[in-house]
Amino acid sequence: MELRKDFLWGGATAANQYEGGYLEGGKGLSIADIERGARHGMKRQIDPDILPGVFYPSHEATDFYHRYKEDIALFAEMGFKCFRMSIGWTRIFPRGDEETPNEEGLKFYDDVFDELLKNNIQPVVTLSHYETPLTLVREYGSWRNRKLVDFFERYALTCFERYKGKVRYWMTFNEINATMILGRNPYHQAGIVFEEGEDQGKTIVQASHHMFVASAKAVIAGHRIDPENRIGCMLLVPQAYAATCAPEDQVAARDKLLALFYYGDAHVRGYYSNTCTAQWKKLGAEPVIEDGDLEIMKAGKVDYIGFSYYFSSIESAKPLEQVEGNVIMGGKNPYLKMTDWGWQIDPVGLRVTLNMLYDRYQVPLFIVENGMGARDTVEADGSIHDPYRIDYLRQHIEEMIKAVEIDDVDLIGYTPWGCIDVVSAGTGEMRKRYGFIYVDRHDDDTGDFSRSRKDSFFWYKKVIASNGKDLSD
């Protein structure tokens, strides 16, 4: 089995780490509008309200919100056969719980899928991609609140309706499971302060209910819409090995990735599994189930899973030296080389992903999100050389076409993050940097956006020219 014919090569950003614009259009506040990133103070904590004088780097972000006919002539240089992005929710609704819709950020939407549409690029879109409405936070305690269910049903349905024909491939939640994850503060997923006293557990499992009813409506609503519609989740994969082969190791191995398998089986299997009730126990907590909601979430299964992979980690019964990961730390691996950032860096560990999520669920699969955070430096005469960037890309392309042709493994596309710079969400930095195209943007709040075209960029064309064939540089 080789790739299908009509694999989905492209690449990956996120409307709050790209589109800039951020109240422009009439556009209201989210919650990644008030966080700063780590290098400016805040990691996954939030401001009262926009400090006056103080650098927010997603504010500008690199500015797709004005440029994004440059920025798709660039992505269609490349060849690109779809491209993933998010619809800012506070676009279409400022607030969050409007009845109507703001027309403007309707009309910069169409603006963006007709220009991709002309240029043969399909657009991958997410609903929610950690952008929940600041009013919603503020005044309804986010994913707690029942309401948040209609607010985002109501969401959903005006995009599905407002863009069919334009749109067939759509996600509801970015990195769902982060709402887990991230345990004490799942803020920059889900919206949730923790308020002093509060049982987080109850919170968490009755927060990710709400979530999965509401995705399981957008999906019944999507599915309805337009049948040709795709509607699928997206998962953080944290992806653990044992650290040695003591039994209680390979324990802990699972117990990392119990998280992913709790939103995975609620979204795919369109239930509550033993490993989501066993989370219950753990957690001390269950979620308050209407009548009704089972069957919403067993009709409003999805139809495919993305996720993201980076890196991965070991996992023992016993304490190990941590490294950095997205969202999550793990245990470090000796085996494994780190990135800039220090995630390791596991091209084989993709496979097993693929192996692993294909053989629990037998659903399509998608890689949103792959890639790593590098420091670029402009030569004299502009040019960007980045061999690490293809090094990396090169090998985890080649273990996932290992993984469709000799384990037979369904799989639909290939979005490596941040195709262009984009601001880290995790640290608000511009010097971490992902791109096949380079934008002059700097942590100093310097820097004219302008592009520019890395050797990634073009041996990335190839790549995607070959579908996949030709890897060498």
Given for the second form:
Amino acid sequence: MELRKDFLWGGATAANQYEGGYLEGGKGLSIADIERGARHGMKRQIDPDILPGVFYPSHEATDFYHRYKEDIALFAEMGFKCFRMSIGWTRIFPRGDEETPNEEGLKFYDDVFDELLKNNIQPVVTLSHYETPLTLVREYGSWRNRKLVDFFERYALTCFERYKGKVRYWMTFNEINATMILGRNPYHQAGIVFEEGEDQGKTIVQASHHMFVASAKAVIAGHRIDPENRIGCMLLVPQAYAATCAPEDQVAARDKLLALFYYGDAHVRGYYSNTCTAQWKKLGAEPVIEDGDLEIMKAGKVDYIGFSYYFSSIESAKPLEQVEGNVIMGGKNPYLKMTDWGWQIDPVGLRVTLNMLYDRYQVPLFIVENGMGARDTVEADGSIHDPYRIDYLRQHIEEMIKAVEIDDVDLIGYTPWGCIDVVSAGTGEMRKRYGFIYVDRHDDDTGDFSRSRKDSFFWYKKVIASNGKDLSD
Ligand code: BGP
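Swap state to the form predicted in complex with 6-O-phosphono-beta-D-galactopyranose from the form predicted on its own:
Everything in the complex follows now, all chains and molecules, and the chain you saw is the first one.
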């Protein structure tokens, strides 16, 4: 199989890390607005609100809100076929529980989509990318409360109706399986703040159940409103290998992937598989399932899987030296190099992942995040040389193409993360950059937000123009 002729090359962002304008246009606060990166998330659970005198890079972020025309022109110059972004839920429903949406917020995205389409770029839209309305967390207890299903359904419906004919590719919840990865993630993903002594496993399966029903209802409504809509889930893949050939290590590697399959099965198969029920036993908790929920999950199966892939780790039944990764840590692999932030670089793991997901689910896949966070240096003449980024992406694209051409995996597109510099989700920093486009914005609140093209910008432009055939410098 060849890479599709209409392969969706592009780039990915999220509103809370890119837009800024966090109080403009009638927008309400989301959980991201009071966080300074997920690593501060745990602390945020006890902080009352935005801390006075503290700098939150995400509040202005890299200012897509005011500069979208300039940025979209740069994406068009690179030849983007698509652009992944999220709609800030609190731009549309500032509290989350209103009956009617905020027209100014709706209009903003109308303008953005029109500008993209004018430039022949297809929007790919995530409905909830770590941006649950803060009011829903504070007044309703977030996703542990069944009411959020209705609030999300209303929000999704509003978007499908308003942007009918403009947006075709949607995703419901970003990296939804992060909800089951404990630590800072239940808050960062799903706005869950645990109470003292709360049964955390029970809360997680219940909140996840509500999200499955909400996602399925959105899929059903989205298909009804426009049969052209393609609505996916979005999963984080913490690819894992057995540390040795000891069979117990193979079991440990599979265990690492269980949360991924839990959410994949519910979304794609549309039912709670044995993988899911086994997790319930492990957690000692089952969700309360209302009449009709299972039918909704079945009728609202997703059309494709969007996923993020950044790294892999090794797992063992015995303790291993741990290294950082996207959202979740893992064992250090002596065969792999690491990024400056300690994430192990494993291009072959992307091919392994594409095969693993396609074997299991047999629905089209979409790589909606991949990339390498790195520090960039601006030279005296204004140029930015980022051969490390080009190497990382080239090697991953090579493996992606093998998965399509050799293994016949059905792949819709590829949108590397942070195609323009954005604020890091994990650390809240600006200096961790992923972009082809540099933004003059820094962690000490300096910078004029001006944009410049990195070397990778020109390289990626060639890659897109040749549909992945020319990966040379
Ligand atoms: C994923 C998120 C993104 C993004 C990316 C890179 O988990 O979906 O929002 O930020 O990881 O992570 P970081 O920003 O921590 O480097």
